[in-house]
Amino acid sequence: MALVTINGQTLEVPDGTNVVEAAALAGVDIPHYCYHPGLPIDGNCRMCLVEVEGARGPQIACNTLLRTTRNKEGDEVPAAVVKTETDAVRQMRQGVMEFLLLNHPIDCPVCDQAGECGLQDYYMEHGKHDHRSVVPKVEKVKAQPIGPNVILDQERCILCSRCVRFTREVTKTHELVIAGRGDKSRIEVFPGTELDNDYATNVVDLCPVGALTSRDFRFKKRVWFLKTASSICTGCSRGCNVHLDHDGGKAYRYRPRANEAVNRWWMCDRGRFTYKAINEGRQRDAKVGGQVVPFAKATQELRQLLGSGKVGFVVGAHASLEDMAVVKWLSAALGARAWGLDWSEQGKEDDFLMKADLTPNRQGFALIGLDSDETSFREALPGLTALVTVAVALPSGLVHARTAALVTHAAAAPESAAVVLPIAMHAERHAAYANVDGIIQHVEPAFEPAGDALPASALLALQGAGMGYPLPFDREGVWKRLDAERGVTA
């Protein structure tokens, strides 16, 4: 561990920590453009210049690395004494901002990055200078598609090189380069290629200005109208952590949320665009016999099916851990059988983040203790008096004549289902999912469930309560019982 003193505050940090990260631990924000914790240090933007005691001239904080330092007596002393708020530092930041804005177009009113732009933010905090240049701004290519998901505006680029380093060091696909010299330098795609790898849209998240924008999100919504919920991508079993940006009960985009243990700072494009499923094709109404009915009538029909005799439950891998637990408990109370099965198609897998299993919670079957033997389900199906499915689409040959389908999307409900009830998605509830590595991840609701939907765990627990089997129906109650079963103490 190394000692560092920042603005008079001394703290201990791991060896190798740079001053930008050390300052953040001390609650001090050092502005920066080119530095990103997931990329090799480049040190070209100079926005993070600070004063370091004893150093010759200003130092870039991103590449000032801290290591254990001792004096002649062997006592540990600060590896660096850093000042981030002196008059000299403020003047340097203002000078960097003036330089970066010399050729930057005044596009803010029509720029998709407005509201989350590093240039705007740092200008207000560290710039506020008069524009002194009398030379015409350099013109470059604007609004150029460079791949299926990304638009490039060369005039807005500040050449931080984050995108170039990402394609060079992370995806290793090398599509982006810096071409030209001096004020003619610009980001370009390598000749004969386009930015079309499985992680291409991460360069939009990396870009601190409006040079790289998403073709999907472009001009859909001003970001200051958006609210953000902490969630996960349910596009595969990796369960990448995401920011879910939304407004008015509609999801507008996913952005990767940093988690070193799961997805680091990235996510794949396949998963990124699965946010659309939150908005599209949802089951909003309850149905009995194919006809829309009041929600109370449908739950009454469901209760009759649950009490009809030999009932079976099938819960899919898109269901939450809470859903699976309540299915297990309710089936045990009814003397019924429950299976954890899913017939979702397989997808592409790589050695980075993408997994072939396109469901978020298959590990939950074993964690909760559900039977995942499809053969036993097929053998038992003919003898069931009713079948309740939760967040799963059954193959056509396995649909029971008296099926109650609890689904998020209309396409998952069989046409012959006796009862169809809408249930909430991950974006509409508190829930937990176990990813491919068994890591349990919790999500928070972004907005209210679509239509009449309820979380499946709450819906089934309420049905059980109405039949004389009290079950926990909220997150706290479910996890209290789960922890008790697993021997976990608070």
Contents of the next structure:
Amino acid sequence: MALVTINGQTLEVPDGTNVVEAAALAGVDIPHYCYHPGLPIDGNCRMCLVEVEGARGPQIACNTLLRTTRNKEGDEVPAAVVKTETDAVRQMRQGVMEFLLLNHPIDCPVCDQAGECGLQDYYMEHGKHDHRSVVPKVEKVKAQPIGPNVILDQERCILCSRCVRFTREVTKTHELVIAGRGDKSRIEVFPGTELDNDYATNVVDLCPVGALTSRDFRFKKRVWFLKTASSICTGCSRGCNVHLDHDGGKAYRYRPRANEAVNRWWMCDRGRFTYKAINEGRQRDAKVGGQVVPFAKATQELRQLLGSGKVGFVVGAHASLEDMAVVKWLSAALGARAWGLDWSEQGKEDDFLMKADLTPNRQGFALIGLDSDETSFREALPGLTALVTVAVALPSGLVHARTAALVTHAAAAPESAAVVLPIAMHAERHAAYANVDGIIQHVEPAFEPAGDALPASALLALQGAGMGYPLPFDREGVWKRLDAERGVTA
Amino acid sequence: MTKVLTAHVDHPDSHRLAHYRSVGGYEAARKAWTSMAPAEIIGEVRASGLRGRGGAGFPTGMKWGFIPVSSPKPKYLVINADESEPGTFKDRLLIERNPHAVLEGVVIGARAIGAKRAYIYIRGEFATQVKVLEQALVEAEEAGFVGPDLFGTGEGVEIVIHRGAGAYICGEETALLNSLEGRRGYPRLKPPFPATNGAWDCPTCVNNVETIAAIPWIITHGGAAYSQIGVFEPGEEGKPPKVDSRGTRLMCLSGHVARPGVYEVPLGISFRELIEDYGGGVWKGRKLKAIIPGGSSTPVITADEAMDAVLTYEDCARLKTMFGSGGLMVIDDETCMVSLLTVLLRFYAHESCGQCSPCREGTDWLYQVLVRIRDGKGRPDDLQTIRDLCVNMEGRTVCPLAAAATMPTISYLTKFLPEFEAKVSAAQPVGVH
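The form predicted together with the partner chain is what I need now, so please give it after the form predicted on its own.
So here's everything in the complex, that chain up top.
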């Protein structure tokens, strides 16, 4: 551990921590553009200049690394005594802002980054200088698609090189380069390539300004209308942590949320665009015999099936741990059998984040203790009086004549289903998923489910209660019982 | 007068091995490899008082001593032959006329720091000089003075000549290393320093051509002999020396001087002697107005200041300028200092690598402001803008290129302010918006 003093406050930080991170631990924000914890330190933007006692001139906080320091007596002393809020530092920040904005087009009204732009934020906080250049701005390329998912505006770029370092150090695909020199420098795609890798859109998140924008999200929504929920990407078994940005019951985008243990700062593009499934193709209404019916009518029908004798449950790997637990408990109460099975297609797998298993919770089957043996399901199927499916699409050959399908998407419900009930997705409820490494991760609801949908766990627990088997139906109750019964804790 | 570097350069075959051998060439290398331990070589260089001739003037022996002997990594010696500072053309002369002295210096330096491979990074525009150097290297390799087994020791050094691609910034040692590695020529953050993390992250010593070419003479004649040339004044007990400017330097005289060229002079002679006796005085019978002492990035000094000064690192520091690369430009009394500074800034704006925001944006902005002042379109607050920009650029970047633009700018503005003010006050500003 190293000691550091920041604005008079002394704290202890791990050896090798830089002053930007140390200051953050002390609750002090040091403005920066080029520094990013997931990328090698580059030190080019000069926004994080601070005063360090005893140093020759101002120092960049990002490259001031703190190591255990002792005085002659052997006592530990601060590795650096840093001042971030002096007049000199403020003057330096203003000076850097003036340079960064010198050739910036200031086209905020038509820029999709407006509202979450590092230039806007820091100008208001650290700049506020009057524009005093009368020289025409350097003109560069605007609105250039550089790949299937990303658009480049060279004029807005501040050349922090985060995107270049990402393609060099993280994906190692090297599509982006800085070309030219001096104020003619610009980001370019390496000749003969395009920015088309599985993680390309991360450069949009990394870009602190409006130079790299997402072709998917561009001009869909002004960001200040967006609200954000902490969520999980359900596109594969990795379970990358995401910010789910939404408004009016509609999801607009995922952005990766840092989690060292799961996805660090990144996510893949395949997963990123699975947010669309929250908005599209959803099952909104309850149906009986293919006809839209009031919700209560459909649950009445469901209870009849549940009471029909030999009932089977199949819960898919898109269901949450709560859903699986309630299925398990309800089936036990009814003397029924419950399987955890999922026939989702496999996808591409790589040695970074992408997994072939395109479901978020397959590990949940074992965790909850569901039977995952497909053969036993196939053998038992003909003898069942009814089948209840939860968040799973059955292969056509395995549909029971009396099936109740609890589905998030219309396409997952068999046409012949006796009962179809809409259930909530992860964006619409509290839920937890066990990722490929068995890490249990919770999502917070972004908005209410549309139409009649309920979380499957609540829907089934309510039916159990109606049939005389009280089951926990809220988050707290479910986890209390899970902990007690299986030692599975939140 | 002793000539360390240029004693034989007037011979038509001075660049050939046969001639170099005939004047004792490669005997210093033999001595270093067969009868001196690496520490002894470094000791001689320390004793010589030789300071880096690339511009910063760092003591060469001390620099060699920084290379960690015990590091398990390969060590590299890199020669900076990317001579591009405007007004500087001494390394060019050495490579052209005395390439074997450079190679021999490399062979000795490699032994001193334990390098098995050395690189000579040569400016891309030096097309002729590259050919001369390559020919010299082939000669030296064939004669066994460069290669894996030197003087029967079973050890040796391989020398690789690497040609740059035409960027001034690649003369900055860490940008040079990036360029050498095949990366974009951006200066690196320091620390870490090249002595521990240089080429391919290995311990690396970067020396200027003129510095390394002085090494054979020092090994042959001894560090003490070299330190007799020039001026040295010890400091008080435990203090650094008051004056430490020993040896000879190649001074590049250019500008408004009667006999421009490269002159090897002992340190400590006066600027007056250099300009008048060596250079034949200001051309066309005009008067001296100012000089740029050490390449275009060093602050200008007025004629009055220059005529009282001597060629030492210390006298340059006293005048708040720098000895730099020895590129001395003579400026006569008919020169418009605004135009001169504008020309210099065009160079720095063109050569800023663009890595750091202040330099990338600031150099061109400075240039644009100067252009309009020069063209009689200056604005009343332009001089203040220039001063502000210089404050916002200098010392706030990875490398000193920003300072190379701002230090001269401030010196011109300070010492020749009336010329700038006259331009601005007579101006008829034309707005852009």
